[in-house]
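So this first bit is one chain, no partners, the form predicted on its own, shown in structure tokens.
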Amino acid sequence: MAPVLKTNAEIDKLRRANAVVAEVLAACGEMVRPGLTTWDLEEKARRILEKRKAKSAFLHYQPAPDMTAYPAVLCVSVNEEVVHGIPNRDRVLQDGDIVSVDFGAFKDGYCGDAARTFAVGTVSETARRLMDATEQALAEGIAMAQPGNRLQDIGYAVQRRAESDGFSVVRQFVGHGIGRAMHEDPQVPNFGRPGRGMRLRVGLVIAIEPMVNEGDWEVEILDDGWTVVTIDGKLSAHFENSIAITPDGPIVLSRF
């Protein structure tokens, strides 16, 4: 199915859905500590939800009829979690432990979604590498969103990013278009070879979201049918944001 591109107005709605997000994000940024639960980061986001009269986008979510729906409004993902960690009440975060925080909201029928990696604590070297590593990866991904691109230049530019400092990216979970949907056209895998793939045209919003490991980059899923974790145990560290592609190049939607 071919992409839907936005008008102007469209995607200012979709700016004010990804401000809700960002608000979310910065709040969870602000409180991780140790001692903390992942329920916690839960509660406020669901605060701020009701406070900006939004509506969850993961909450009760069921991609496939054989799936368990998701219980939270918010995925916590700690440590070898890559993505989809349900919060937890049990769940308390220790120093030096990293956490991925994702999160998405509807807001007058469009769509925000935006995740960070944040850092509890004192974290060792090789966890900030990482999640330095992974932001950079981000950031790097966005810059090719440039129209007349095409789309695997974007996973080109976050694979070489992450595989250039030592670590791997994540092929089973991709980025993805959004729109009135939360996962729209096109797929948006965090690999590639450049030029390769669709053209990128003025008006396409994408989320992109590199998941980016310490070791191998193959993941499992665990027996509660949605939290992804390295395969071997290691770190894995999550950054995303959406953006819309404008004739003067990618526009962030959900910066802090």
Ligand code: MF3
Second form
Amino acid sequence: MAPVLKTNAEIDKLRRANAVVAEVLAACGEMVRPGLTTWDLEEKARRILEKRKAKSAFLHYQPAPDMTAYPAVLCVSVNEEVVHGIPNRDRVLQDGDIVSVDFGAFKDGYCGDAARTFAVGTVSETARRLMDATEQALAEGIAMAQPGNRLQDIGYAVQRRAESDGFSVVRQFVGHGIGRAMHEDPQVPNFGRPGRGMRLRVGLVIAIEPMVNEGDWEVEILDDGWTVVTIDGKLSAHFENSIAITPDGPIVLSRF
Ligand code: MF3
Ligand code: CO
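Moving from the form predicted on its own to the form predicted in complex with this ligand:
Let's see the whole complex now, leading with the same chain.
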């Protein structure tokens, strides 16, 4: 399906949804410390959703009839967990962990979606390099989201940045168009070849979300039906922003 292009009025609504997302992620970033449980973050996110009269994009989300509905408003993925970790009252953050927090919300019918990876206390040099490389890979991907460029220019930039630091990009999960639905066309892979894929146009709104692994890019899903982990047990980081392509280039809607 051809992606839906958004008007300026719609991009304003997407900005408001993403403002709630940014508020939740900023609050989580301030709370993260050794001893906190991943459920504490879930509760904080629920309180902000209520205060902002927004609706979770994740709670009860069921991508296919044979999948269990997602049971929380946040995804909280620790260390070798890549994405879609389920908040848990018994999961206590430890000094040296890295924790990826992903949040999506609807406001006035439009969806915002973003993610950040935070350090818990003092992390290893490798963990810090992985987080920085992932954030930088996202920034370089966003910089390629210019009208006239092609879709895979984004993934190529992300992949080049991650791999030049000796890390790998996850293949099985991708970014996506976003608007009235959380997942719209096109899919936005974090790998690619320059000059390939659909031409990027003004009004296209996408979530770019590199998942970068310390070791191999292969991942698997745990028996809970959701949690994605690296097969080699090494660390993974995840940064995501929703962006709009304008005549002047990309605008990040979920900045904080
Ligand atoms: N931000 C993620 C995505 O873009 C998380 C959604 S998974 C959910 O797909 F089940 F939690 F909704
Ligand atoms: Co997303």
